[in-house]
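One chain comes next, on its own, written out as C-alpha cells in the form predicted on its own.
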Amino acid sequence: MPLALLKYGFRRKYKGDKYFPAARPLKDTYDVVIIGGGGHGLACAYYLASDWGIADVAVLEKGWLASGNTARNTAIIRANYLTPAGALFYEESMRLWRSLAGELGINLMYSERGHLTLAHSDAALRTSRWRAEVNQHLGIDSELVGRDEIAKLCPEINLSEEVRYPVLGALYHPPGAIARHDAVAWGYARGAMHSGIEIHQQTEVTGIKKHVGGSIELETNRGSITAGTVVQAVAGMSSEVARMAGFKLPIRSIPLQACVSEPLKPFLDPIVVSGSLHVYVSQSARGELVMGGATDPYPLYSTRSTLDFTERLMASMLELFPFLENAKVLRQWAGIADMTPDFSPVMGLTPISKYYIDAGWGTWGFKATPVCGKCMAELTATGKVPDLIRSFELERFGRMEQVGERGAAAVGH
C-alpha cells in the first residue's frame, strides 16, 4: 500500500500534496507556446525543462487536460513498422517507454504482451516477411511465425479453415505493450508544472498572427499571447489551426471507432490484429476487451459512434474468438484521426520561422508520445531538426520523398 495512503488513512490533520500545482494567470508573453494539452504537446513540454531548462513554457489545451486523442486511443506500443525512418522512430520511443513510469513517478500500467500481425493471404505474408526483414536488420524483435507458433501464443483463436479469411501465420513482436493513457498525460503534466510550466485549459487558440520583430501572436479566448516560439501538437484539428498560421497540411481528418467489452475473465495475452478483417484486440488489466478497426471512409470532423462500426467489427471479432458471441459491448468512442498521404507523420519545420509542428499521426500517435515529446523539445530548444524525425519534414511531399508506412500503419495500431 502506498505510504501516501496510509499517511492518509491514519492521520487526521495530514494533508497530501495536490497532484497538480495550483494554475497561475495566463501571462502575456512565453519564450514557448505549445498549442494542444494532449500526451504529444505534454511530453514536449516536460523534456524541454528536465532536458533543456526551459520554463517558460505556457500548454494551451481547448478543453481539458489529454482530452482529446489521448483520451480516445487504444494505448498500443510497438516498433514493428516497414521503413528503416519509422520503424527506428518507434523503437527509440520503446527504450523511453520501458523506463517512463520511473522516471515521472507513476504507474503507467506498461505491460509488454507481444504482438500478434496475423497474415490471411500470401500477399499479406510477404509483407509480414518483409516488415520482419527491416526490423530484424534494425536489431527490433520480430519474426514471421506460422499457425503452430500462433496457436501457442494465442491458443484462444480461431485457426480453423472454414472461415472467410483463414490465418496463414503472422508477424510477431514480443515487445508489443498496452499502457495506461491517462496516467502518460498525468505523469508528464504533473512533471512540467513542477518544473514551473503552465498548463491552461479552456483555453482555445482562435487566430495566429506573425509579427515582423519575429515573435508570434496567438488570439485565445481569453485574450491575446505573444510567444517566441510556438509547437502545434493538435491531433485532429491539425489542419485548422495550421491554416490559422498560413499553411496548409497534406492531411485529410477522419473518425476512428473504438469500443470495449465488459470485463472477462483474462484469457487473450497478446495483442492481436488482422488488416483483413480490419480489427485489433487486446484486452486490460480490467478484463475489458478493448477492439477497434479501420478508420471511417469518409472526411469527418466528428467523434460520435455509430451502430455500423460495431456490427461490422463485432464480425470479425467472432470469427477470430467465436465463443465471444454472448460477450456484451460495455461502451463506445471516436477519436479524430490526421492521416498523410504515405501514413507517416508530419514533424519539424513550417513554413513560418519558429513555429513548428507535431501533426499526422493518424492511428498511431499514443505510442511515439516519448520520443516525439524528446524530439520536439530538441527542436524548440536548439531550432535543429533532431536526425530522428528528419524523415518526416513536411517538405517531403513537395520532394516526393514520402516514408510509406500504410502496410504497417493502416489497421496496425
Contents of the next structure:
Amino acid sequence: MPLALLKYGFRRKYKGDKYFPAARPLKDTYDVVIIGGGGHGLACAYYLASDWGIADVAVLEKGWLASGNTARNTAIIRANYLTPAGALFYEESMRLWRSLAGELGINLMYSERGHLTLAHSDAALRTSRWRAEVNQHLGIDSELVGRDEIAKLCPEINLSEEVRYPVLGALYHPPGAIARHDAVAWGYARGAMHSGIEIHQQTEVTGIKKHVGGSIELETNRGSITAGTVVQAVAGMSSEVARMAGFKLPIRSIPLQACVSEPLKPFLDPIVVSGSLHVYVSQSARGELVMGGATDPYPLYSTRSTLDFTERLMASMLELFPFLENAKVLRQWAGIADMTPDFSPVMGLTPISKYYIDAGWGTWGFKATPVCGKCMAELTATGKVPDLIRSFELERFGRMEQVGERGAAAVGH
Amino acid sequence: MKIIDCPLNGPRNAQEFVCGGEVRQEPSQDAAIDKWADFVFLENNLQGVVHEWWCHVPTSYWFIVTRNTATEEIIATRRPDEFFAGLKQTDGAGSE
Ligand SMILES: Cc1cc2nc3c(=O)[nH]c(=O)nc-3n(C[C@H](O)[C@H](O)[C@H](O)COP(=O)(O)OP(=O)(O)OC[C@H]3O[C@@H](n4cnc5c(N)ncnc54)[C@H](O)[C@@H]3O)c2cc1C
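Having looked at the form predicted on its own, could you now put up the form predicted together with the partner chain?
Below, the chain from earlier opens the complete complex, with every other chain and molecule after it.
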C-alpha cells in the first residue's frame, strides 16, 4: 500500500491542482477594491463575481489571507438574536451556511450542535424568554428550557444549587452550529480567484484620496491604485482606515481573547454560554474545548494575551464543569474586536460616495460572513442598500437610533 | 499595564480601575442633535497616544491617564485640574 501510494505520487498524470491560482501583479486601476482579506472581504469578492458577474476586483490584505479575526474566532453560528432586524439577518446567514460547503467545494465541517444560553438570574431568564418570543415569532427555532431539560441536553453541566450562581433555565437554540473558520476563507478566496478576482496579500492601504472625477485613489505599500468603488472590511482597524478616508465611526477597538484546552474525549455536545459567568465553551472535532468570554476591560490595538483573562475564565468554567480541574490550557490568543455601542454592525453607505463600509462586527461577525458578503456585493453592484441591512446603516447613530443586541451578544458571540 | 499609578491612591492593581473613554469637549446644551449624536456615539479610537478618563472604583476617584493604545504603555497619570491646566498652556492636545 505505501509503495503503491508512492508510485501514484510520482506519476505525472496525477499532478494535483494548485489550490489557489498563481498571484498576479498589482494593476493601476480596478472597478472595485476591497480593503481587508478576511472572511467578509473575501465573501464580498466571491459574490461580486458569482451573483453579479463583476470580476475586475482586487482584495488588498496587509498580512496573509484571513489572518485577522477570521483566523481567531471561536466559530459560533446562531440566529437567536433579540431584535427583529438582527434575528432575520442572522437567520438568512444560517440558511446560506447550510449549503455553503457544497457551493464552495470545501469541507467547512459545519456542525449543528444546539446552543444553550444559561440563565442564572431572574433578569437573565426574562431576557431569554424575550429572545425566545421574538425568535419564534420570526420562525427561528428557539425556546426557553428548564433545569430538567438542560440535564437531558447536557448532563455534564453542574446543576447543583450549592454554587454562587445556580442555573435557573436556558435559552435553547437547536440549529446553533460551529464551522471550520479557515476553510470558509479559503473556499471564498478560491471561488473568487477562479472567477478572475485578484487577492493581494502583504498589501496594506496607507492612504485614501477621493478624486473630483469620482474615482478613489488608494495608497499602498506597493504603490497607489485607483478604484471605481471601495469596500472597507478591516474589523479591528476600521476606525484607522475610516480616518484615512475622512470619517469617524461609532467603534472602539477592544481585544477579545480565547483559548483551547488539551484534546479531551468527546463529552460536550451543545455549545454552552453563560452571560452571568462570562464564559462560553464548545468542543471541537479534535476534542479541544474552545473557550472564551467577554472582551477585555479597555480599548487596545494589541493582540497580547493576559493571565487575568484565563484566571477569571477558568473560575467560571470550573463552576460549570468541576470535573475539568486537571485539564490544561493549550493555547491562548486575542483578536481586535471592532465594538459598537449597540452590539450591532455598521454596514452600507458612508459620507463618501462609492465608499462602502462593513464594520462594527465586534465579537459576533463570523456567523454573518455569508450574508454580509452577499449584501455588500449587492450594494457594490447596484449602489442600492439591500433591505436586509438597511437597519444597520451608519446614519442610524445620527438619529440616535440603535439596534440593541447587548442582551444577545455581549458574551455569547 | 498591570499597575496604574493613581494620583490619589498611589500604585494599584489595574483591576481596580475602569476606563471612562477619551477626554472630549462636551457640546453646549443647545447644540444641534448631530453634534450631540457625534459626542455620544462617534469615537476617535486612535491607535497611538490618547488621553482618557479613568476611575479608581473603590474610591470613586476620576483622573486622566495618558497611554499608548498600540503598546499598552501608560505614559502619565494626572489629577484632572493638573491635566487641564497643562492643556491651557500647550493649547489643544487632548481636546475634541
Ligand atoms: C477571540 C474571538 C472570538 C470570536 N468568536 C466569534 C464567534 O464565536 N462567532 C462569531 O460569529 N464571531 C466571532 N468573533 C468575531 C469574528 O471573528 C469577526 O467579527 C469576523 O471574523 C470579522 O471578519 P472580517 O473579515 O470583517 O475581519 P478580519 O478577519 O479581521 O479581516 C480583516 C482584515 O483586514 C486586514 N487589514 C486591516 N487593515 C488593513 C489595511 N490598512 N490594508 C489592508 N488590509 C488591512 C487585516 O489584516 C485582516 O486580515 C470572534 C472574534 C474574536 C477575536
